[in-house]
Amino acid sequence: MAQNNFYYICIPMSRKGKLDIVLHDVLIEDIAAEGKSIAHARLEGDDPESPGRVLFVEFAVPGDIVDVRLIRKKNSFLEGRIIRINKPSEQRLNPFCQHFGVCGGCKWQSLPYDIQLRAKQRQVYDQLTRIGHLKVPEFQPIIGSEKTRFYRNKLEFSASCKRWLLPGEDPAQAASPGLGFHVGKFFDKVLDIEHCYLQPEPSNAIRLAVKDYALRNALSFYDIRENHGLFRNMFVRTTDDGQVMVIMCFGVDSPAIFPLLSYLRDKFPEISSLYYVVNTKGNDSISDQECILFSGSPAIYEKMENLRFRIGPKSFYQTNTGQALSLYRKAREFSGLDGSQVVYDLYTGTGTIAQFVSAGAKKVIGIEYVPEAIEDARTNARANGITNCEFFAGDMKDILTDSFIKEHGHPDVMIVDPPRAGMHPDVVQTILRAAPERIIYVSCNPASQARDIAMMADKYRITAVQPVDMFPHTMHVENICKLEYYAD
């Protein structure tokens, strides 16, 4: 049955109560939020004169005509998955990765890069205006990434004793181990990765060699649900000039660890720094674990302009090095420094932005809650000959107080780069009391950025916006807002 080009088939609900509705020949109209595409569809009983309910579909390209199985049904919207592409969009590209659609990463491989950039720029605008209800100036064009493949300098791979099965595979293979990425929302499911296009070599070669060694030597892969097993996860970090750091993580302490590490050291002499961690807790994070150097240097180093940054096993460093440089240059430009300003860099991490702007500032104060990151920041500043930066470790809302500001100087400029959740309301209130002339808000989540700026809208207006694409083929976008103080 067809109504104005919207087709539907309604089948009774399954015994388990799951939706069993298929929509045929749905026209994908545009890119929506959270990486999904948008269409409209009517179900049986809907007003035939209405435009239809909003339908969100993953892995679709504007112009596709597809059959969709619904996975969520609400009065105001629907969600579905493509089960067949009846007519592909003229804009649709063939995904370059064999794992596309399963591993959950790089969901926009089928979208031309210029469309990705336009969608991200619109996402920033929508979130600032619709969530924050903010007035925004004309945007500067989004800064695209020169590299759209092999752009990451850090990846984490998880091991599992029961890998994710692909369609058509023998269920008996479910007991075979895998090493790769978690699948979607399934915390205990790992997709075995053959080749990943996110990080340059020797990343793939190292991962495959580790898996091969573990299988040949009967090392147990981790049981994620039951929390036991030897080989748990691994990190690979690389630099633009070819340095490589590998961190091998194990679920138990065992003599079998050291032959594996020796094998890696000998097979890959390009590994500059080889660490291991014995992690027996319930999650894979190593921020609270001891990282033990097995061979090589304690750190690797990345250069930006005339600065050199130390990267240890726990260091935070922007994962797209080239785009980080673009991001920091724009933050420095927005800061408008002439050598006379006191700058506060909140959520400073290893102090990269703080040191990047230090040459134009009278004094820079960096604050970060991870003590190891602050130690890296101090080490980097000394190595770079920077003497006008001070760094402090602790919870932002506890350190950044009125008495702290009184002691260390009133900020003329504040640069804030918080985690995805944004800033604590107490921090926002302290910033408002400090009333710096300019705030440079760097964010990996424009939604929380919009919420935080809205809390400051009585005193600050946005005077410039610069989106930066740090993660091609994903929905994620970094954004910089320049805020300037104005009198009532």
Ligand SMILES: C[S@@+](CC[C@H](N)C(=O)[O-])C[C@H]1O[C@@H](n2cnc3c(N)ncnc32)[C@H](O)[C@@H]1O
Second form
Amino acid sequence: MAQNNFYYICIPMSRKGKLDIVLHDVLIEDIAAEGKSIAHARLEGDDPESPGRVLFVEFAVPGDIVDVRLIRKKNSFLEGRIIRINKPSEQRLNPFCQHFGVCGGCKWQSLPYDIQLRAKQRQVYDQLTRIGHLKVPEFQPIIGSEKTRFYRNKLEFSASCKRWLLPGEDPAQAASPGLGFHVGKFFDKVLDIEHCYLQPEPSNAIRLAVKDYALRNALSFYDIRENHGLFRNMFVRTTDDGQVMVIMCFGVDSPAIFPLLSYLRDKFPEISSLYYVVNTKGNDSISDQECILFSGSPAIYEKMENLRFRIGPKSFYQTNTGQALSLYRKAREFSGLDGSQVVYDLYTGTGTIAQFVSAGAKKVIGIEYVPEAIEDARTNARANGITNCEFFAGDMKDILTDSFIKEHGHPDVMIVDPPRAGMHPDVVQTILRAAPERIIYVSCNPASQARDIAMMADKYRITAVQPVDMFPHTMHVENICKLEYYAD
Ligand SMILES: C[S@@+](CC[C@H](N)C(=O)[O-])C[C@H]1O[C@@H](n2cnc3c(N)ncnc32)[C@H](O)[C@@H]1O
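Now that we've seen the form predicted alone, could you pull up the form predicted together with the named molecule?
Complete assembly follows, chain above in first position.
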């Protein structure tokens, strides 16, 4: 087995001013934070007795021996790209997707799933202890996803008049259109996708049919830099029982939209809800756009236990349906409800967690930023026959005030599920003043979760931690912390 005493060649700078340093026979040691793998390397001039600088590499598996070209060189760390695998790790798997390495998704395909899960669990531990400096109890083992492919219920595909060229492709092809995913940091480049393993059929079939139709009928694909072109982006949403919603987005209003929509409706009878949007603004988001129903039902419906949730074109719904159920069950278990508690569900989205725990609560208050989501929450609660949930729309720091809490009742339990950035410090202070007995903190970003919990550490201690894997083959991890009040 190679040790970490590498050979290196060091050529100061290439003509383009880029680093041109190649490290040979680097032994990949472990998986680090941010989904990259970690090794150590010494450069010319480094102390030969030192363990070397930390080196981060993407797409590497612990045990691989690789040649790496540096792309960043700092005193404290290096970053590089694999240019050759000299000896693959015994754990290395062949990626199942033809787009692996170019597409920004599913970067951990070469890692066996049990290693992915261990790395995610450790990431949560590291972030709570290193960022938050928090004391943590023994973790409950991470809940792995039963489905590791085709687990998503929603995907967005972007159209571009200039697709991303693969290595070795003729630059003359650069002007050809593509339909798929944006490539890494390049907002104007789209990788044309043949087959994606993230969403069940008919997702791939619909995307390919749309592209084929657009090419045959010479519809223009969107030019992101110039903000013109007809076919812009599309969303496909699917449910476990086979309902399909498609939202087609166009950069200009045109009569050519309707033959395309009719073609889709007729070719795919399984599309239960077909919408279109004419979006002429500078970004692809449809949250502020009018979604016009072309055919089928206005919504699709997902079931969870005995509840049914309406999903409109703009509704947020957890993207891995099976794992959302595991997540919600754990959040409910950690809440320890016996029918007597007032529960606040902060960042409630369409009120799914609120409704999920409502049978065990005296009353549930749900608060959320997006007014349409709150409308969905109210509609869903009514349709589910739930009468003890109330929902409020607005920015959390404006709605959740001391007087709001006085008016709606002291919370015994607060469930919080904020976006990646975590909670606003004012919200944390209001929660501390409200002093619920328990806080169940659900997070898709353990780093911001650790920061927020650290702000509450004088009054709350973590009594249980449950990581959940919602996104196999990616570095992302969801985590639930149960916090209990201990200050007197
Ligand atoms: C991670 S989602 C959680 C959704 C919900 N708990 C669920 O499981 O479906 C976070 C939610 O917070 C909402 N949100 C983001 N910023 C907010 C803010 N400042 N005030 C209130 N809600 C906010 C988002 O619109 C989103 O619905």
